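Quick heads-up: it's one chain on its own, the form predicted on its own, in structure tokens.
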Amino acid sequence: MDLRSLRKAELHVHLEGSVAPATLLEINPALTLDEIGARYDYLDFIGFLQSYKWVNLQLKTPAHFALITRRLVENLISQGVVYAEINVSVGVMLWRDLDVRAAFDAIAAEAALSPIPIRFIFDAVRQFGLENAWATARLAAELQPRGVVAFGLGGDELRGPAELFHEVFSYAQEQGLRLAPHAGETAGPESVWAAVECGASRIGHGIRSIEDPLLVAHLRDHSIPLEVCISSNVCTGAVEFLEEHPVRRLYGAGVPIVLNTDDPPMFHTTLLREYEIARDAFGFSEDELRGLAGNSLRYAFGPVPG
């Protein structure tokens, strides 16, 4: 099967986490590939967050954000992606006191040149607190006409349970945004339940749902998909070994699954590679892979080309 020819979407990829080492050298020629490689090497989830923070600190101007958007879109198209929703770390931009509107103007202008539809999810950072989340949600609501379709919540689950942000989620929904928080990545099924109770339309990661049969049944019966990022979960230590990943068990239990990359160069993967892993490591058949690709289109927040 030619995985490239599958009509598929990428629904969980972080713009700032998509920056390849060669692109970082374009942005900051003072860096070296060895230095970048060392920064893209970490031992656990907290180490990854520090690496992600370091990459973000290299991005200083609207032109930088335009460049990484262009490179990401080019990469997605080369893999046969026909639609994408890109997570933008607005919460980090706010923490850095960047001009979010100027940065997003550059991002949206670059995306408008794409031959495939590009939409955006504005991510708050849970450990940065409520004020950060409120500001992110208000910007997401304001910039919907520029392609923002959802409000997300990322970062350290243990330091920012979803229930603390219930009012922010409600506001975002009232403004017409969909909700796509991260949950059940490094925290247990209670984190996924909290996200569901806040109105989540999709769950970023959600792999620890497998620990709660009632939650698995709820996700299945209410058709709430999990944005599964296999390589990411192994690299951050969310699962210790590849063969322990619950993607096959979740799929077998009827939970809707969408394959994604999260932060592809930081996790040494591509979207095609994630489909290959599903096939080679977890025995997904050609029909099942077509079903996974179909899910990526079915559960998109924006209109997908026919």
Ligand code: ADE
The other form holds:
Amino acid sequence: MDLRSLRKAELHVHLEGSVAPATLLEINPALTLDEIGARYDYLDFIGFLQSYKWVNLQLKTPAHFALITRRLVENLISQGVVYAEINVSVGVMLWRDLDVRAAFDAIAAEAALSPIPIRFIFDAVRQFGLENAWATARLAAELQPRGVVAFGLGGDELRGPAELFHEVFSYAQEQGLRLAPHAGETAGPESVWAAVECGASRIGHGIRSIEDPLLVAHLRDHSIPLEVCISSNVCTGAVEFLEEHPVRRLYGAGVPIVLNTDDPPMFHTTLLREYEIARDAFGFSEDELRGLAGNSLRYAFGPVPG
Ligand code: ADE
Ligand code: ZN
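Provide the structure of the form predicted together with the ligand, given the form predicted on its own shown above.
What follows is the entire complex, opening with the chain shown before.
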């Protein structure tokens, strides 16, 4: 089967984690490919978060954000993606004192030129605390007319349980935003329960849900999909070995699964590669791959083309 021609959406890709080494070199010619390669190679989840922060710090002007948006959209289209939701690390921008409105203006202007619909998820960062999350949610609410469809929460899950942010999630929901926090990536099922109790419509990763049969049943019965990013989980050490990844067991238990990339060049992957891994390492049949692609369209928050 030609995976490229499969109609599919990307629902979990971080703009700032999508920057190819060659693009980073264009943005900062003082860097070298060796240095970038070393940064895109880390030992564990915390090492990854440090590299992710380093990439963010290279992005300084609205033109940088425009460039990486253009490159990401081109790359998605080349893989047969017909709709995408892009996570923007607004929590990091606020922490850096960047002008979020100016940066997002550049991002949204690029997205408006795209032949496929692009929507945005504004991510707060758990370890940056409550005020940062409130400011991120307020900006997400304000910028809905420019394509923001959801509020998310990333960063170090072990340092910021979702329940801390309960009121921020409620506010975001009242403002008409959907909720798509990361949970169950490095922390256990209790973290996914907390995200579900906060009103999450989708869960970023959620792979450790497999440890709790009641949670698995809840996700299945309430049609709460997991945004699974297999290569990400192997690269960050969230799972030790590829063969141990629970994607097949979650799928077999009836949990809705969507395949995504998270931070593709930082995890040495592409969306097509994630479908290949599902096929080659986890035995997903052509019909099942079509079903996964169907899920990516079904669980989108915005308008999927007909
Ligand atoms: N930000 C970018 N990628 C992330 C991940 N996999 N987990 C948490 N925060 C992130
Ligand atoms: Zn992510």
